[in-house]
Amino acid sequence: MRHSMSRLSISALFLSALLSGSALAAPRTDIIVGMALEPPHLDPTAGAAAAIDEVTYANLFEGLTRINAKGEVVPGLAESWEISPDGLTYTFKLRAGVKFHDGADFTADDVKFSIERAMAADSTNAQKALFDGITSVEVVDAATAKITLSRPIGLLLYNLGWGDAVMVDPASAATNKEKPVGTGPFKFAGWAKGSAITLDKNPAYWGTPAALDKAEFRIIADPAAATAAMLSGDVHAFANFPAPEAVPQFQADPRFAVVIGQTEGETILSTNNKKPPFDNIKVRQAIAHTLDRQAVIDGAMFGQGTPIFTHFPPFNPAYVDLSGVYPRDLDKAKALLAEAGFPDGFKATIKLPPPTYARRGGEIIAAQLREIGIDLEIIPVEWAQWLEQVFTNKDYDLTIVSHTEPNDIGIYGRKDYYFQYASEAFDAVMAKLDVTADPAARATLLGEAQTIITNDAVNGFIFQLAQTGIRDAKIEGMWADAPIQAIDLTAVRWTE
């Protein structure tokens, strides 16, 4: 009798739980991810905005190699490769059965097209320098592509893992900005401008299928609105939450997981090195002596961030501590301004894009520079305006932005880059770095490069941006750190 009653009880409990939907409820297969900035378009090979890669990298588009959550180079659309003894030839074996979202087969012809398109004279690729040194791309056969270099490039496999180096289909490359077609585990579903970008699962994906059937990137620029959206459940996750002041509230709420990681984002007071008076190194040095980095971190980011004194992440083994080069010294700063011909200071402008670190940080830095007589007019700009006015047309005095590209100290050697900085000494170091493979020797050269740009006070180096991830506690698989610009959803799933 006891045995019979036990079976009846178990059956009743099971039926009750089943009817309530609590015992056997399947995990969700959709996700809404918040983003503070809307991408200007969706072609990662034709734009500098990090938001483009955040949506498309690994989700829609893939390269021959890819950068994983640990920052390691792993196989992508190339399953393997061979490097010639002289380091000048890379032969890539491509994965079989890969198709673009439009049904076209991925072959070595697409590798040749994609890389030559990025290298072309009329290319709009924001990281065109990644392909410097490539002399040819050959189709050996449909499944094999060969890249030949003019000189060894120690970071070639890493460079090919950037979003700027993803593979595109010749038939759809021209329309990828609005209707992206890649090879990834998700397909583009739609874009309500100013609101959201939606992706659907790619049922024909060559690799491990995504656990999610649908993903939405919802654009929420206002920090208060972002907080409200998370608390209400309208948004399930932010890879990098725009309201650092609200983090303690989420840390105290068991419904959420808060993961604060690292990024490659050097947040800097970018300076137009060819525009008077910033073409005078003494003016730039005066600014360097004025910056109170911790005050910016505390005031703008509520303590989240690490002070930097050069354009290099502090967690990198090759980082050099240059904090003693320009200590905060207002008297020294004023003396340098006087030597530069500005004993009473001067007026200038600072253009601030929408991110919290820029708008809030700009107010704090403007107040600091007023202490030495530099009076800044603050000009808020939208992201598209920043890209056009500052990044492309170099129409600015000062600005604040986080450079989230990995291993990007080489941008200081680009003569047409928006800093407009030029240094033969820096170029010589980078030329040696390009042909150096030994890790210890590379670290030494990277240290020399860091020292040069710090001594030249090219920019005001402020802090390393933290990755403040907030998500529903039932979500797993999101990256803790950001070794590359990506909100990679390929391994994201709900646990219940």
The other form holds:
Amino acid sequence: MRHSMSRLSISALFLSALLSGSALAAPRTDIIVGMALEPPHLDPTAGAAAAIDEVTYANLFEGLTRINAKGEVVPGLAESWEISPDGLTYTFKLRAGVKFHDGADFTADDVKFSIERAMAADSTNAQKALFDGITSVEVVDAATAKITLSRPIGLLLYNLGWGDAVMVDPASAATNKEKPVGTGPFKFAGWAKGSAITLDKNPAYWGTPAALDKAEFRIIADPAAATAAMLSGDVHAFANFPAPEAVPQFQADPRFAVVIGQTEGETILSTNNKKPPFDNIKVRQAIAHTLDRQAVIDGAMFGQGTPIFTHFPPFNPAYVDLSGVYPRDLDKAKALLAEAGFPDGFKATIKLPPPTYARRGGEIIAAQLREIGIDLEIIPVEWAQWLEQVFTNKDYDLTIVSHTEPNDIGIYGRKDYYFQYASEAFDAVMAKLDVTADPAARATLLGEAQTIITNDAVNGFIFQLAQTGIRDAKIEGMWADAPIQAIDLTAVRWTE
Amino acid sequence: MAMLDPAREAAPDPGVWRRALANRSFLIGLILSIAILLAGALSFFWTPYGISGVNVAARLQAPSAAHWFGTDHFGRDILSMIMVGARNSIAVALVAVGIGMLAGVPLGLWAAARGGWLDAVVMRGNDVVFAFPALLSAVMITAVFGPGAVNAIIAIGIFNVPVFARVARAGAMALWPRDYILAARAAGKGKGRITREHILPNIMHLLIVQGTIQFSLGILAEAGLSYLGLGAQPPAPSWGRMLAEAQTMMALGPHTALFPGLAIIIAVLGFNLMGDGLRDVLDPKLKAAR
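Having displayed the form predicted alone, please output the structure of the form predicted together with the partner chain.
Up next: the whole complex, starting with the chain shown before.
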């Protein structure tokens, strides 16, 4: 009996060797991508959560234009466009043969519907400002759509490439939150809440078909579990790995490839500019003089990240170096606090959402601010609480969050935004920027805007979030940087 | 035995300390417990380093002469954090046991003295609380009322109430039929007075043993809650949270998990052994039965 058992196991071994041999011949066509946060729903036109776009952008939904891995605007569902000489009319030529996942044709009517829906008064679009200045969307014929503007908008083509501006079908728009129907190379297959979202290849895709047959986004909130899942091969890739301290371990392991790229995520110590004592610019300047950015980057992110001194990514050509405005100077900071009427400091709270950069960064910043007498009570909050208490109700003193939207300096002009900041000088610059198309002039204006918010010390600007991509070394085609919120799987494939 | 004078039954046995120290579990438990208590007490006056400062340059240093237990991911001295963390653990466990005793013992004594429907109501109420796994319910309480050391104390304390109610009731029920209690009743003492003067002193040893064991469970529960982020909040150090934070640092510095883990083990083991030993010493019948 024992003898026959061992013979059986030997033949089983042989068989499995054969099978793995055949697997080598044809690369795998499935992937499991880990993500730390679960999207609240899957309609990118109706929510601000980055996780929605990460799952859906380019994979499920497409817009007229699209942002590629380098952050450039490339044609999407519009194969070309013409801009009138006055810059007020954009005529989009749509691609032929594009179908939604439910079989409906994509036509100019869908363009009109999608944009008007996003702009409507009752729209739940989180980035309605993207569509400011659009006066009408006309259907010229089934394959041509015309957008008319009230003023030239230099960024229109870029804006239309956002996840919030994707094309949806009138028949399925209402149910996209639970059952998204788009035009992308993947279609929605299933969502096990709290665990995973699965996508299948769309066989009827109009463009280059995806190399993968199946893709799964697996939600792993715990950094330690994420490390274990990667090491054991349960998960094949993380677009942005949540445990920076584990990166050296992956870098040393030939099974994995680690790519540390850039994101549009300005990680900032958001400050409630209307709440005393933070309404006093001297208090905010004292905080700015106290921040030791490199200590936060090293301590919280294990060295991954670039210090910033304004709300703008350092790799952007329009970035201005404002590191000299508020250098770390504790004596100056204490003097400013004393001038503001707090010679002995004061007590305040800091609400920290779950990501590592916030929870760990918050402890370090609290320790730094203690050096000038500001005693922060640390209040950890979940994302839902953060969105409600901090972002919506503005019930906070300080918080730490990474603003991962691209070109988002305009939020400093929003009066109802949670910073509660208002500056006429800033608004004037933004108004000029709005009607400026010349790149050099735009860069100058953006520089002025950066300088204003830095001088006003609106928030504590800490660091630009890095994109810590970790993947199985046999996978290629993932984005190195994150110029927009996306985990684009359209070009991802296994090499063996 | 049945006619023993209550005063004599309650009086401290002069041999109890000698017998206790001869009991190996008690002795080991006592030494470990004292070590933890001393570490916590010492931290009020002195720690090797301050624990509020962050020194990123010195992070994740292995144990050395300068930092006996090494440093954590913020460069804080782990020995100092464990000492202050001991304070936190002891305080939470102590107050939680206090809540359990102050509420549970009178309830149990009252139920035993009155009997009948009142006894049934109180004890079934206890059963209801008992039916929920204690730690799970503590998680629920802190999730509803918010994380923090105070809510952790309350959550752990609530689940100590039925434990002490049961011990007190069982002890009291065994005493009520005793002849000296009957004598006291015949002398006209009321139930309340008998409970105070005769029952309580004679079940004290049971309560002390149970208190020691609940104390060690309290330390464990506090560590569990703060591991989940529901206990003491940063920057106040807590063993459980140190362990949680060390979890992803294991590859870089195993010592960050080792020492808080050891501290929890020593504290829980120490108080448990001490309770076990005390029971053997104070309650010889139980020992014989085992």
